[in-house]
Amino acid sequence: MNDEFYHEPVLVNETIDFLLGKSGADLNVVVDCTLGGGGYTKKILEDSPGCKVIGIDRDVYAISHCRSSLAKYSDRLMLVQDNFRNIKEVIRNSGFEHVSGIMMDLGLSTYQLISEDGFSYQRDTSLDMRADKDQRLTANDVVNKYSEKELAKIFYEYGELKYGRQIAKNIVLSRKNREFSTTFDIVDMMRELVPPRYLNSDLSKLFQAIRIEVNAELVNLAEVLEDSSDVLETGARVAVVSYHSLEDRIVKNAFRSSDKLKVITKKPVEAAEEEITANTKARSAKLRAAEKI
């Protein structure tokens, strides 16, 4: 499994610069909450020879990939398959009380889009969408078992879909005749509702909404941000790269409302045009950072 199967790190130099701080202080232990293909972790390990990294990911494939691709750093790398909402427990089980940096890139991995079931509306696969295959709730459960009211709520709140209520109504009506079993079942239904020029955009929002619900992404994000301030050393920093307004709003509000953190980024840092040209996913990226006081 090659690195290109994973989400290309965005704003990686800027993220690590924020972790280092103005003084360029040494990083002793950094937590990469969203390990993925290991791009950020590799950069940290390369640039900070004395630093140890705790890499967390819910996806067993990401853990396996990084165990192989980052094998030469095995003496300084601890890989943990877990939900980053459990950051306190992960750090404690790794033998530490506090860490000198926390980072997270909230982008969906390319590997999930092209290889795992349910994540992409461009591939006809089963409705799974679980980042952690051990959990019970799947996209199939959401689409086929949630009430019309519940579906409309997540489509509006997590997908910001203008016609979320109509989509929810159509799903409930359609599944009376036949259960939704694959991603293309949803695509076919949406084709009947949405004009062609809006189809891809609305499908992207719809799949985002279902994925967020399945993996409790926003709930987990709020929890890890709240707990991060407790496990950071004084003066240590947390840096987060987000890709849509829902995530960015949670990060911004968590940093601003914390009495243990000082906001470093008054406005989010965005990718330069050169990086966007090389990696179109960088276009929507926003980096925010805060420091433990």
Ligand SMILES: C[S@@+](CC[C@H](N)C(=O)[O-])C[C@H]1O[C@@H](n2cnc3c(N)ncnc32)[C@H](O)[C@@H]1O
Contents of the next structure:
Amino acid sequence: MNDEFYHEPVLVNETIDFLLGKSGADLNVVVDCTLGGGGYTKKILEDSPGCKVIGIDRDVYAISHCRSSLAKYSDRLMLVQDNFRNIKEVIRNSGFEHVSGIMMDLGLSTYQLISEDGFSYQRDTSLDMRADKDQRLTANDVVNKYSEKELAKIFYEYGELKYGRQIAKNIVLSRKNREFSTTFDIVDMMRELVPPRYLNSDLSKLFQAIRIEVNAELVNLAEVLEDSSDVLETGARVAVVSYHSLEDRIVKNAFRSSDKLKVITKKPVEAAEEEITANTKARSAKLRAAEKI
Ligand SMILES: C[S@@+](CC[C@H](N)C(=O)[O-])C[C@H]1O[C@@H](n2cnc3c(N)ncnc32)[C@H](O)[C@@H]1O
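Starting from the form predicted on its own, produce the coordinates for the form predicted together with the ligand.
First the chain shown before, then all remaining chains and molecules of the complex.
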């Protein structure tokens, strides 16, 4: 599979420009916390011939894809299947104490959306949604086992769905007759509840909420941001691309409140119209960067 099919990277040049800084400083070791199809990692390896990259992804398919697509860089690339919240341990186990850059491109890869179960409401697949298939909790557990109160909280907080309580109530009522087992069971339930013109946007929000819960996305993000400032060399940078307001808020607040980081991006950087036209995922992307002081 070629890299573009696996995932077309968003804001890749802008992200790497931030890591390099004004001086275009030499990078020794960079951590790509969200390897995916390897677009960011490849760019660093190509542009900075002396730089080593530690590529982390918790999805085994991302690791195996990059192991073959980036094979020619294997002497400078360390691939680690892990959760990025373990960044300190991953860096230590790779033989380093500090690194000269950290980048994150949050969310899902195109491959996950179109080929792995549960992530998309446009395909009828099992309710999985685990990025790490060794993890126990699945979307099926969330939808069929969580209480009405727990579901309502998730839908409201992670999906920003105004009538999350109503959806939670419907789920709990329906599952008395029959368990939810596929993504289309959820789509059918939502069809009865939501006017057609809001169906797609509400399904996106609902699937986002369940996915955030299954993969503990916001908790992991807060942890990796906290630890990043400890493992960066002085003057080195962390750059994060996020795709929805919940993530962006966490990044903004973590950078602003840290006494070890200086914010480089007063406002988040967004993709140019040209990139948005070529790649619709870029529309919601927001890039923020900070420097270790
Ligand atoms: C948007 S994709 C990254 C795409 C990548 N920049 C590229 O150029 O192809 C996000 C990736 O981050 C991974 N990911 C998300 N959260 C993670 C976490 N907590 N730990 C490790 N990997 C994570 C996902 O599995 C996915 O492969």
